[in-house]
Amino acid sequence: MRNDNPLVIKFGGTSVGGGAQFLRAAGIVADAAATRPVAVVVSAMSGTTDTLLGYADLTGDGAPREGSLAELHRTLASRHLEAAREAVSPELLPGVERRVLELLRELVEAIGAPDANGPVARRGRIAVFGERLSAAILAGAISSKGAPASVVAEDPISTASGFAEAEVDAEGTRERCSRFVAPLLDGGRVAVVPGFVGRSPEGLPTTLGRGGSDLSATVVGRGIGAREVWIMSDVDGVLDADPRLVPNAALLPRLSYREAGDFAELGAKVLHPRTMEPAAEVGMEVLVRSTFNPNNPGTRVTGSEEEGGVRCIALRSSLSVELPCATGHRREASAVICIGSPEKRDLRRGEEILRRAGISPIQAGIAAAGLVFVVFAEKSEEALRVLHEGLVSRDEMAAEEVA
């Protein structure tokens, strides 16, 4: 049955890392678009923003070097044209190829343009091309799957002029969404929005900061009155610790906006730290899911805070406070933060777990986000792992899945 409420689906850089990934992402969108209006927010192909910013920095003195510019053009053209050839149908491919080449010409112009607004504005102006390129390919790939899709004619996110991490203007964005996103949805098309990108009051491109496409998704969701946003990434959802540090980190089926916001703020890279702000403001549900394992329901983030205890654990390395030690050298410390609604007995349990592992915390206490254990940096990853093992309360649903 058709549902009139729009859905926002965001794909991160690894979800559009190459032609095969674009095809997969386009399939997910086309399936969803069969039953409801869909707006898509897309990141640059993985690595592209780093390439663009690296180039911007290399040529920051305002003197683009011909050789390196040709190299940049070649790298971006081959990567994006190859992906387009794999993901877009033969009838639509020439249009997408033309658009990719046109964007690359605009990029070359943007690189050479006078630097009237300073180096930060220049970085922003160059960085946004990653998302513009991937949006063109994804729209072609979605249309090739039979769901007509178009890239929005203008960037719908309105921001202040801070070009690197621009502040979003919610009202301005609502107005721009009704001009540039809603007409596509009303016309039965999928609207494809380049993530990360905003527009200053002067009409210049701004960015929402590294990893900012997640925030773009909830900002656009709020702007079009969506009740649901899917953040599609390369993990099953939000895991209860960083999987690169804790190999047996487990999927969190549910999180509250507060928990997800605190976790992202403290380093859970899967979400930009401010993603939950627009969602919490209007009560939109955010589902963090895997592009590569779409049958997994992922993590559902809502306003409800039913669960007690420690829910997830983050590591804050290299605290600015350095601690003098007996020999007069300074030692760096890290904080392991156990997020959730822990109680005094959880704090005592945590101290006991560390003691048994031979780690003596420099400080331990309860803060707004949860428990905080400050330990010497060299012990921090071990502290993270033992506290994760002993302290995180497994959700009933997850426990049933494991059983």
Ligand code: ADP
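Same protein, different form: I have the form predicted in complex with this ligand, so give me the form predicted on its own.
Just the single chain follows, nothing else.
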């Protein structure tokens, strides 16, 4: 039975890192499109944005250097055409190859164009081609899987003035989505949207900042009235701590918009900090899943708050504290932030956990995000691990308490 409510699926750079990855992503989209309208937001192939921005900085005076420009063209053409040849069916491949080469010609023209709006605008003008190239290949790969797909010709995200970290114009985006995305969905096609990219009031390319494809997904979702957005990446979902610092970090089955936003602000790499704002505004659910392990349930983010306790934990480093002595000596400190809806008993428990570990917090208290424990930098990672072990709520812990 077909569901008429549209779904937005976003793929990050590692999810479209090569031909095999494009094929995998296309299969996920085709399966979803069999039962409902689907819009796809796609990032640049991993590493492409860095390559483009590096070139933009190298030629910051606006004068293209022929040797490096030829090398840029050759590198991007080789990588994207190779991916297309692996991911796109033979009958559709010529059209995709033509589009890739056409985009590369446009990139060369953009690099050589006069720098009328300043260096920031120029960087954005160059950077957006990574997403445009990915969108062309992914649309061809999805169509090769039997689900007709089209790249949205006009960027559907409207932004205010400014070219980098641009603010989204919600009403303008709704209008552009109704003009450029909805007709594709109504016609039974998958709409493929380059992530990270917007349009200024004057119609010029703007960018939403690094990692902005996540934000693009929820912005487009709000614009087309979707109830659900999938954020597909190379991890199974949101972990309750940085696994590089906490080896036993576990997958969080659910988070609230507030918790996910706070965690992203504190450095959780899987989400852009502003991703949840459009979702929270309209009550749209966000499911963070793995492109490479699609059977894993992932992390579902909604407006529901857990009743209490700590859900996840993060470390904010490079604080400076002044010791109360005549010399005013300063030392480096870090804040361990325990996100959730903790109570005073959780604060007391955290202080006791640190005390047993031989760590004396400089400061401890309850803040908007949750608990905050400030410790000297040399003890910060140990504090993070022991507080994670003792405070982070897990389903099995809750079951033990009920028993």
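Numbering follows the first chain given and starts at 1. If you're wondering where the values come from, they're calculated on a predicted model, not measured in any experiment. Each form is matched to the other, and the largest set of C-alpha atoms that superpose within 1.5 Å is called the rigid core.
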| message | If I superpose the two forms on their rigid core, does the C-alpha of I339 end up displaced by 2 Å or more between these two forms? | response | no
Superposed on the core, the Cα displacement of R355 between these two forms in Å comes to 2.8
